[in-house]
Amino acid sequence: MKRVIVIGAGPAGSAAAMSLAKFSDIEVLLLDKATFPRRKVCGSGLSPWTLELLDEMGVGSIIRKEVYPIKAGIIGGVGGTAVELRSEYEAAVLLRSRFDTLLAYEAARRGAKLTEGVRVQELIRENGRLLGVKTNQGEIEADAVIVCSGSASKLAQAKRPGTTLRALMGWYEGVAGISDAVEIYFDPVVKPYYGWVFPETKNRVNIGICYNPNIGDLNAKQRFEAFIENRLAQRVKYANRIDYLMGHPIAITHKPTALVQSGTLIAGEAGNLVDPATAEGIHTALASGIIAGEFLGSRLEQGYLPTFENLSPYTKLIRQKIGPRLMAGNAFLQVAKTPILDFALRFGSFKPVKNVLNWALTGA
């Protein structure tokens, strides 16, 4: 019997568990340094390519009885002119809170062990070969690992391309003008990111910023509270506030880089796979949760020890079926560091430039 052990219980690490119980003879133990629910600083967002994965998963309808259904999106530029998008896409918000418990619980349905409360503070090595990992509880013994522990990990540290964004949102009651539409505005204060509007029900609402801080000179609350006043001032003006801001790093790459160590594999935002776009990782996380799970679940079951060299392969798997969504996040990007988009929105009710729109909001 082998033991893998999943090190975060949140998208990543849920599927990463959920395709490992798959394998006979395979111990899989699924910690995380949190107890459920927990809160997790993100939009919600799920997108139709999201949705659909999920379906793949099994759990497709275990979330939708509890989703926010989302039916258009509406794009703004930095002129102010916005667009609303319609089309089949399907798309849906659930606090993330609610959605990794959901995912966590399920995939100890499925035979991980979950443990909550286990905070694992480092890899035990011994001559550059796992060993296991040391945690608040004591050491426990393993024959691979999968950190999938978030931007913030420690884990699992190396150089990867990319940049480390930040968020800041807050959740409010009361907010005029909520419809079934998620709202993203690349306003000056955040551009070429966006600040967003995303409903969680018919009257409550995370409103939210991305932004790189190298850029402008405006700290967090600032940033955030121009935003309020460029685009909702009017909207939440009779509007309550539920709770304190909270922030969060945002590590995006659009080249997979460095994901495998001896014993070791990485997926979700501890690999930085994260839409260099939208800062949109869930999507990723999931699929990159799968692949993990997936690929080390095989090669164990067919006798490989977890060495650096059997694991390798790994990197580019990711590259092959993620990578084209970050490199299309990454060309996005670069047009909206450019009047592209405005220009584009000044014309956006023609059907082209609409599916062009449409494939940037719900794909890229």
Ligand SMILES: Cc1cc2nc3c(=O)[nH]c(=O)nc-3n(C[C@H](O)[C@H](O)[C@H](O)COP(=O)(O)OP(=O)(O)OC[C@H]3O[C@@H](n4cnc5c(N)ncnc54)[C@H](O)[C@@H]3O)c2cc1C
Given for the second form:
Amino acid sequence: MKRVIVIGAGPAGSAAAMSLAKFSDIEVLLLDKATFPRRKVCGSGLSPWTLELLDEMGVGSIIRKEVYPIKAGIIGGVGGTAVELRSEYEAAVLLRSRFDTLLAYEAARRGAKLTEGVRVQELIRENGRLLGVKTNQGEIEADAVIVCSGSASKLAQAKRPGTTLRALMGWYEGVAGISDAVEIYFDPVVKPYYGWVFPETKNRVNIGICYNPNIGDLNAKQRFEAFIENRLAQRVKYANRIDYLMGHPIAITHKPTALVQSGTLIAGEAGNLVDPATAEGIHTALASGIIAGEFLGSRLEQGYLPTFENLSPYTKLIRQKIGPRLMAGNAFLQVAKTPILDFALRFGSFKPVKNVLNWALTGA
Ligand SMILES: Cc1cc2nc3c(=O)[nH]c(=O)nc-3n(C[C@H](O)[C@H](O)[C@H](O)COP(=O)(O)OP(=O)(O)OC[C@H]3O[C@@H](n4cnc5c(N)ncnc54)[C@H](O)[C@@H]3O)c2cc1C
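Having gone through the form predicted on its own, I am curious about the other one (the form predicted in complex with the ligand); can you provide its structure?
Starting with the chain above, the whole complex follows.
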């Protein structure tokens, strides 16, 4: 019996654990420093392709029972009125504390040993070979690990091309004009990134901004306040903010790199696998987790030692399967840096422009 430790039970870790649990000769330990339900600073938006992937994983029906369904996107540029894009494709919002709990418990139901409240402090290696992990509760031996510990992770660090964006968000009740649409505004205080309003229930929304800290000189709170003032002042007049504003880094790339170390694969945001334009990371976390679990499981089953050489095709697999989406995101980001996006949004009510925007932003 081989043992694989999956570090982190976010979407990447739970997907990896579910894939590994299909191999009968592998014991899967899924460790998380938090206890579920735990908070995750996130817009909690599930795109049409994320819902599709959840269906393929066999968890779509569990998730769909609890989501707030999204039928449209309202997109605004600098100036002009925002464009409403209605799509036949279904999207959704489900608070991450609930979404991640459902996935982690499903991984446990399928055979992974989920242990909460265990923080992995470092990977133990001897002469370059992985022996296991050191945790706040002692050492655990393993044949291999999959690192899925997210953007702030110090485990399995490596030089990876990419940028670390910043986000600041809060939850509100009583915001006027909430519908079945997610709202995205390419506001000057955050451009080429955006601020958003994502409805989680009929009465609760999350509002946030995502920006590149190297562009512009306002701090996070100043940008957030300016965004609210520019876009939502009237609508939040009688709203209550629930809890504090919360910040979080977002690690993006358009070129997946350095995802393998001896005895180790890296999936999800720990490997910067987040769309460089939209900061969408749940889909890439799930997809990379599945690829990591399937690839590692079949290598171990075929009797390969988990050396760097034997595991290195994983990076190529990620580039093939996830790379095109990240590259497309990067192409969109380059457009968002120019006046083209604002120009298109200004004329967004014209059908041909609307069709192109729909394709670029919602995949429809
Ligand atoms: C403000 C904000 C809004 C966003 N909005 C969206 C959105 O609407 N839609 C979307 O698709 N993406 C969104 N993203 C991106 C998305 O949240 C992430 O890309 C996604 O959560 C990455 O999943 P993951 O499994 O790789 O990591 P995470 O979800 O970060 O999970 C990592 C897990 O590892 C655990 N962990 C960390 N360190 C250790 C350790 N040392 N030992 C044990 N456990 C550990 C953590 O407790 C956590 O459970 C947003 C991000 C931010 C910051």
